[in-house]
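Just one chain is shown here, as structure tokens, and it is the form predicted alone.
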Amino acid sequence: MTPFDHFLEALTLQGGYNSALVAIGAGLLGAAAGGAGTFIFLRRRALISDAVSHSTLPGVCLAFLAMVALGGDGRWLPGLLLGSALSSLVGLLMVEWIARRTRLSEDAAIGAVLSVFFGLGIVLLTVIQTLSTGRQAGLQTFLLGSTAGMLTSEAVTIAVAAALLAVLVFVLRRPLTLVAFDPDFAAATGVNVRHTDLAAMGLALLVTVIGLKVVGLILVVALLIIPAVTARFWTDQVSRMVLLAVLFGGAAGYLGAAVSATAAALPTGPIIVLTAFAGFLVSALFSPVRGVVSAALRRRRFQRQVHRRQGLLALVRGEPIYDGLTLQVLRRDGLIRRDGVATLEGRAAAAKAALDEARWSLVRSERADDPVLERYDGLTPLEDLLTADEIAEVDRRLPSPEGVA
């Protein structure tokens, strides 16, 4: 079978029971991460989620040592996740305490906690590798994630936890939205801003803990932030942004897991992150709201509209046109012939442009405080801003038809 055949099998959940569970779990994880990451992104707390993720490593190592000391092999996933959760919770509270009780800024507190906890985790991981007890082989996969050899029970644990996390995001969406946009207003309406911020970080903590096995603590921040940033390119509304982030994150997790299933050597976590980045890149280029290509097309269209209007006004005034782009636009629209003489359509369009110019001159002089003037850019059709009755009244007050045609 070709890699593409393996991909189709994984995509349609035909690649085996365990592979299907991994794909579903990764999809649910991506969806939950996208929803939680939206509020973290809007609150501008991405760096804190980075500190939370790096704080999990000591917890994983200490949980392994504790389970080995109790006679186990140290690789029971729920125990490792519990250890990572407690460790990252301590890291989160330390960042919050340092930022509130000292003169250090939040980013300084994040840098200190992130580096210290991650350094401690690396030391403990090195110590664990020298032990003769426990199954420490592969414990380092928590750094970058790995689904190779994942047990069915582990896949089910991740899938169920990710689904519960998605429910939590839905329940907390309203206070999180208020705090993200206007903390003062949220406090005035009775929302505890500090507790809500901690809840948002708690969601990031849960995403990190659940995603350790699939994406790893180093890359899980990308899964939190990239879907939210991608969704931001497509909408200005929070509800739609959350929904899009959930869809983008879920698609990245599911497709990334399917791609990694095509070959044993492909790491799942990095593939999921690269898949999410591919969605971000497409959105950054082609989204109609903020895409680079779309913005370039809008700018080009605006330039052509400006050249068209200036050319029409030059025609009605009998002025020569020297600008090459203006001539090109007028010829393309059939407003002038090759020799530069206006066509019948061009004369009519020029007369209309001159009439609109006179109309707006009168409106500006008599209705200086009218809000409609703020929306006029010289290119918008008059009929889109004034009613037919208003236009008729303006025409009645014009000095004379000869003065505008």
Contents of the next structure:
Amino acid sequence: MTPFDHFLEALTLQGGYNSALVAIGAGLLGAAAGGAGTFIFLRRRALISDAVSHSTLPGVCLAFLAMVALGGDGRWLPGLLLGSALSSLVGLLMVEWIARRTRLSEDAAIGAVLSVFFGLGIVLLTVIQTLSTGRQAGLQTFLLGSTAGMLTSEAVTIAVAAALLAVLVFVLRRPLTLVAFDPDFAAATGVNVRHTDLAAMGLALLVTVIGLKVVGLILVVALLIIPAVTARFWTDQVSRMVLLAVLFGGAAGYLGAAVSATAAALPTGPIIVLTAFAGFLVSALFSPVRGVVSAALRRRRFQRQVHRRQGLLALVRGEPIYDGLTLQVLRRDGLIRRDGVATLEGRAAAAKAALDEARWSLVRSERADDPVLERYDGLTPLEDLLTADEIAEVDRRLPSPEGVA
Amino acid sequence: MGAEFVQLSLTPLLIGVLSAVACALPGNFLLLRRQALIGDAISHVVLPGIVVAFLVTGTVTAWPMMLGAGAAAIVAVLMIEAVKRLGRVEPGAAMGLVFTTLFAAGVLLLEQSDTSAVHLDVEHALNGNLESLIWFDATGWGSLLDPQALAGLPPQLPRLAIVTLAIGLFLALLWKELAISTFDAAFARTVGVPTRLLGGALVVLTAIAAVAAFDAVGSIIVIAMFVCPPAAARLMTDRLGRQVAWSVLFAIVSAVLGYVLAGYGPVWLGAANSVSAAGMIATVAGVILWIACLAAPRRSRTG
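Same protein, different state: after the form predicted alone, show the form predicted in complex with the partner chain.
Full complex below, order starting with the chain above.
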């Protein structure tokens, strides 16, 4: 079997019960992350989730130690996730507290909380490693995520939690959208902005906690940020952006988990992140609205329009044209012959351009305050903006009707 | 405090202190320019840098790794700018997108390549191995004057000393320009300070500090030291010079106290093994910042 067959198998959920569950769970997680991430992204607080995700580590370790102290196994996933949720909540509140109560800015608070909590977590990890029960704890997999050898019960836990989270994002979408779009208006209509912000961060926190085992705490922040940034390339509408981010996140989670299931050396977390980044790259290049390629094409079209117009005006005035691009544009449109002499079509187009220019200059001097005329860019024909009657009126008052004959 | 201390603890302690100071110095300006998280981003992308350097050269020697990491830092900064401009997204999101992607690429490359023969893994990159940087050739305090023993110093120590000195020199020479462009960029431009160039130089300096310290102490300390000591110092004073001095003091205290607590703390508590020194240094820095947040004289927001 080729790796591609493996990939297809995993993609169509035939690669075994566990990997199917993991793929579905990762897809749901990605979808929930895309939704929650969009709201945080729109509130310009994307990196708070980085502090939240790093501050899960001490909680995981403390939960492990607590469960061992109580005579348990220490690796029971729901317990570890509960511990991580509690400590990341402490981290989140710390960031809020530092940013609100002291003169330090939010980014300093984020950096401080993430590095200190992570450092504390590493200290606790070394403590666990020295315990006899801790040698096989495998808590390191929480750093980068690992779905290889995951227990079925763990996969079920993750898939169910991710599904619930996706439902929660759906339920909370209205106040979150309102605050993300216009916090002042939201406050005026009685929405508590601070609580809504906290709810959005709470969703991000849950994404982080559920994503620990799949993506790992260092990379889970990517699931919250990249789908939202990707979606931003395709629309200017909040509700559509959320929907797109949910789709992108879900696709990245599902595809990434499927690809990662095909070989041992393809760690789940990094593959999911790189899949999401591939989606971002494609969007950044090819999105029709804000993509790099479409922007370049638009610029090129505009440039050619300007050259065509200026070339035509030069033809009317009988001035020689030297600019290479102008000549090329005119020649390609069949407006001039190879020796630079205007064709019949060229003369007609030139006359039309000259007439339009004359109409514009008359109208602009007389009706300076008309908002319609603010669209003057030297390219739009006046005929497109005024009615036929108005054009006739303008033509009547042109000083000497030129070029029409 | 005899021969054993010199052999086992003196060099890691010095390396920890130098790393902390090297990161805290530029951290002051990053903090004031609201770029505190640049250090976070750079220390994440160091991993792909050293992995690529390893794949190209096939060895784990210092200079290719430093060059690779430095190049990765520059690539990351350019990518962040590109994402910011093209996507018209906020700097935080652009940063998060870039550093997670590059870090993921680094982990994937590492998994794909055969690094079992060399000491190169993600955990090392995060935690560093401060405790292992011991001075084999030392026999006691006298070794400090013995050229032969000095030649056996861990190479990280002289390297970090040079980097710290260079950073200190840079800040001292360009102090006035840096201060003006940090507090009032528009005014700085009118009096002819090349603010963009200076900002770029600061980022490069940050990358150099991150890379040099990273090799010895891992990325946790690097991130913690870029932010925590300058942030705590910011709460102590309103004067830039004093802030930098406080931050250096806090960095040194964090490094020394953290190292000592990691090495001897568990023994005092009756445990046999020491805990991660890098993690403990970051934790102590956090505690210092926490105390500063609660009690420092200039902690509250004014105006």
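A quick note: this is a predicted structure, and the numbers were derived from the prediction, not measured. Note that the rigid core is defined as the largest set of C-alphas that superpose within 1.5 Å between two forms. Numbering follows the first chain given and starts at 1.
- Once both forms are fitted on their core, the CA shift for Ile24 between these two forms remains under 2 Å.
- For Glu393, the Cα shift between these two forms is 3.2 Å when the rigid core is held fixed in the overlay.
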